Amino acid sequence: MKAYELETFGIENLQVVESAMPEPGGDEVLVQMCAASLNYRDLMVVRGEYNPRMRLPAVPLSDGAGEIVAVGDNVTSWKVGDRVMPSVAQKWLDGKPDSSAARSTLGGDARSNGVLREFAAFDACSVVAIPEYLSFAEAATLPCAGLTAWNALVESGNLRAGETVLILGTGGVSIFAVQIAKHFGARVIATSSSDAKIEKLKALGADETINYRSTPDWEQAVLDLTDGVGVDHVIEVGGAGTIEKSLASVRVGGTVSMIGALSGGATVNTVPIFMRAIRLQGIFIGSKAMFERMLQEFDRARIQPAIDRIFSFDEAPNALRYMETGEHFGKIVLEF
């Protein structure tokens, strides 16, 4: 089969190699990969930025979708031509995270190998069925980002109607969070650096927009749309170089959720997080639990991913310059 490997970092060094057909053991599933999703995790994966000293040669990736073509001798659970998705964390199937969990997830290490091959086994417990309205392309943009997202209003966060979110950008979480947020009765206040970017928030349902380009005072641009108050959840993408605009965005115990950091260092005053009760969350991606509640939310609610744009397998390296450039809205997809 083919598969990508990453013997050095750097983009230029993701080669295509012939590797070894799989099998399953006895209690996996041997997937077809079908479709991937690009996250920011995977470029810093692939530029050496997210473990420098991770063990290559790695497959990178960590969120597809496939049709199962083998299952072991202990699998009762799935059949040949049942469509599934990995959990990323492959270890983290309910309950709260541990080491074990964070030490499990796919992409990031040669341990745990990645999605970005055309065959790869699974533990059986591991994997969760596709929506039937949903694609392989589709489906592909769940695992990691979709997850995070619902992980970050839902699961720990226990959004209710009425409340307001604030949501960072138009990467693939920042997406879902509106699309979940808006679903869930919640107003949405939604920022970008980019008009057209801006108009597609509109479109997918934002209440409020504001280009912090033009308005790089946007936490005040926030108090004003909120009387003063601030808002209920912030979905925080940015990490130390927009962190201080988010404490100062949300509401007297309110919850901000850190779930990235696309944004530089910077030194980050901790006063207001006690002075004013807020709730500073860490979101990592979410258990095997969580998933199989998201999806059938979405399945309920027909909520349909967004998609820039989609590459084929041979491109993925093309499909990772084209995340760099931060002009994708939504989630960019490698269909094999």
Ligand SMILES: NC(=O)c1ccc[n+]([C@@H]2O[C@H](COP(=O)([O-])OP(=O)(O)OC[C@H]3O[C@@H](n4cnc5c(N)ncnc54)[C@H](OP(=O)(O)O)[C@@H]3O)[C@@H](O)[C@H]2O)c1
The other form holds:
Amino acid sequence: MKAYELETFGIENLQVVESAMPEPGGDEVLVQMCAASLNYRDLMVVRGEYNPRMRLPAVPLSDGAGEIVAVGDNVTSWKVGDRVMPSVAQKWLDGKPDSSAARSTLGGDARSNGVLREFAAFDACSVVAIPEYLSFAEAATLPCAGLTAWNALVESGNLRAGETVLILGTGGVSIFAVQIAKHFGARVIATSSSDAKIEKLKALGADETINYRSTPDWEQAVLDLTDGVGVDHVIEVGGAGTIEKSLASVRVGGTVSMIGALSGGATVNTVPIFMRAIRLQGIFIGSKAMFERMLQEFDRARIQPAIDRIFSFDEAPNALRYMETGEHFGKIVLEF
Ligand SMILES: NC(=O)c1ccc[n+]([C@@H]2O[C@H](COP(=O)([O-])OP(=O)(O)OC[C@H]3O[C@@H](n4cnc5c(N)ncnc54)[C@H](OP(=O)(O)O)[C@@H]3O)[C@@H](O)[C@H]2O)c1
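The structure above corresponds to the form predicted on its own; please provide the structure of the form predicted together with the ligand.
Time for the whole complex; same chain goes first.
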């Protein structure tokens, strides 16, 4: 079978290799991967920025969808032909995360090779069923970006109808956050660096939009839009470069979900955090149980992932280069 392997860091070093067909162990299922999607983390992994000491060679990518082609002797929960997605944090099944859950993510360490390969064996209890209404390409967008947005807003955020959510940028996590927030009846204020993407945000249901490039004091714009009160939730994907403005945008007693680090630099004034009783909630993807609850709701509401562009398996390096440009809106997918 074919797999992409990284022997040394760099997109240019991502090579297709012939590797042995995996044999499912007694408790495993063998999945023929049909699609995968890119997350910003994959770009960091491939460039060597995620963990410069990561053991190589490694197969990258955490998010995929496929069909079961064989099951181990002890597996009763799945059969050949079932359509599944592996959970990203393979060992986080339910409850709170622990260090073993945090170390079990696909595509981030050689111990758990990623999904950029034609076949992969997974523990039967770490895969979830794909709802019928979703294609493999659509399903492949959900395990990391969809679940992270769901965890931030619904599981950890306890979002209620009528609350206001501030969402930064138009990447994979942020666009799912727009869709989930709208689905639960929240008011969405969304930002982007691009006026063309702002039109797409409006089409997706964002109530108010701000171009954070032409309005560098965007936190003031958020306060103006909320009568000086601030928003209930912030989906914080920017990190050091945006956190101070996010803290200034949230209401007293509101929540900032700390998800990403797309922007660099800056020291942070921590005083507003306690003076305004802000809840800073670190979000680490989500558990399998959260993923199943999310899929139930997506299935019920037929929430359609926003796919920007689909590349073929052979074009994986080009797909990563496209992600580097930041031109995408929502998800970039690979079809095998
Ligand atoms: N904690 C977790 O479990 C978890 C899970 C998934 C992702 N993440 C992290 O979350 C972040 C987003 O991941 P992703 O896969 O959704 O990324 P992505 O799809 O690559 O998102 C890129 C988009 O983010 C926006 N952006 C970049 N810099 C920004 C800034 N300074 N302010 C506001 N928006 C900015 C841009 O949108 P515009 O072009 O519209 O400006 C850009 O197109 C990454 O840091 C990733 O590592 C964390």
